[in-house]
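Next up is one chain by itself, shown in structure tokens, the form predicted on its own.
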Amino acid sequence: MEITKSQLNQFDQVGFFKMDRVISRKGFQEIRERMEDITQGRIQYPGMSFQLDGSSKAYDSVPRGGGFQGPSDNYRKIQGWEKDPVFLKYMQHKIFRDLTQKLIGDKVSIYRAMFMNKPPQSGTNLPYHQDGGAGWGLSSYLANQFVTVWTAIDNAYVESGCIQVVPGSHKLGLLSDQGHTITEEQVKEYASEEKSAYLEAQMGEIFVLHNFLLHKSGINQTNKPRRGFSVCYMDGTITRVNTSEDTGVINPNYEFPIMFGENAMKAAV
């Protein structure tokens, strides 16, 4: 099992490619069950960050994250999944080792590992944005130092708020020094509806995404959840230089978890 030249060429040209499920059905079911154990508080780890969905479907209504806020199916974002042995094993799968070696290099860490959720008939309308920039509080954020792997925990369709992207937009570079959301003028110039594509996926399927690829997602109009697991792998030499707007980490000497090789993170006993 390895990443092909065709996949790498597609990544270079349009900024993403799709992969089939890389673990057994039994293994993927274990991931789904563990995700529910954590959202419901049956398993807890110190330091995980939990963000509930907003009171409306607008992005600016989303509250800041914090610690565990009780059992809920309405968490929008949860970070810190590398603390869990089931998820860590998945993140260190040999196919992701091959991917990151080919796109980043030998020393690879993660910026974040997060759960993203759109509850039934709900969810946040996330506007077009890019992943990266000075707002992440890192020593570097060059294009070839990051790659995001997004796994569908549930089926993801247009109706349930799947990811929508602008193919090739990663070649624009970061449209803001700070990164993240872009302006209405930039949406009109670079992200018109006819330029976009919907990334629908079956449960267990994976999208590999360039961090600078413009992407957004709508609300979930179905009666089933639309959950995804997103891991941002990055060059392991990158360090924290100031507080991250995304993770809220204050310690500038924070060391990001190394994913592969002799210094790779190991699951807590």
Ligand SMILES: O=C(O)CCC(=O)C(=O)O
The other form holds:
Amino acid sequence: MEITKSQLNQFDQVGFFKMDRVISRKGFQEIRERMEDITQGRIQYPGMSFQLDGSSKAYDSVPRGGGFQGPSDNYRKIQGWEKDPVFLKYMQHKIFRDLTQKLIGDKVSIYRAMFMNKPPQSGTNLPYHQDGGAGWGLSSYLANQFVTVWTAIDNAYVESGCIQVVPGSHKLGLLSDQGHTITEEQVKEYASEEKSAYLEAQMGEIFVLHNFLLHKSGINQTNKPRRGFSVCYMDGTITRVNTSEDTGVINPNYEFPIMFGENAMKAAV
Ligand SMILES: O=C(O)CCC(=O)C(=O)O
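Output the form predicted in complex with the ligand next; the form predicted on its own has already been displayed.
Shown next: the complete complex, the earlier chain at its head.
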């Protein structure tokens, strides 16, 4: 199992590509069950961060994150999944080793391992943004030092708020110094509906995303959750220069977890 030239070409040309599920059905079921264990508090790890969904579907109304806030199906974002051995094993899958070696290099860390949920008939509109820029509090944010792997935990459709992207927009570079959301004028100029594509996925399928690719996601109008697991791999030499909500880093002594290469994390047995 390895990343092909054609996938890398697609990544270069349009800023993303899709992959089939990389683990067995049984292994994927274990991931889904473990996700439930964590959202319901049956398993807890110190240092994971939890943010509940807001009540108004508006991005600026989501509450601040914190520690575990009780069993809930309404978490919008949870970070710190590398602390869990089932998730760590997935994140260190040899296909992601191959991907990151080809795109980044030998020593690879993550700046976040994140669950993003659109609860049934709910969820928050996430506006168009790029995953990079000074606001992320990282010592570097060059394009070739990052790649995001987004896995569908549930089927993700247009109606359930799947990710929407502007193919090729990674070539625009960072549209804001700070990174993250773009202005309404930039949306008009670069991200009209006609230019966009919806990334629908069956559970287990994966999208590999360039961090400068403009992407957003809507609300969930179905009766089933739309959960995604997003891992942002980066060059392992990058350090933290600031705290940042986006990376979930609030501890000033935080060191990014190494996934591959020297000092890579090992799952506790
Ligand atoms: O899962 C989503 O709806 C958005 C995820 C996202 O923005 C990301 O992985 O960078």
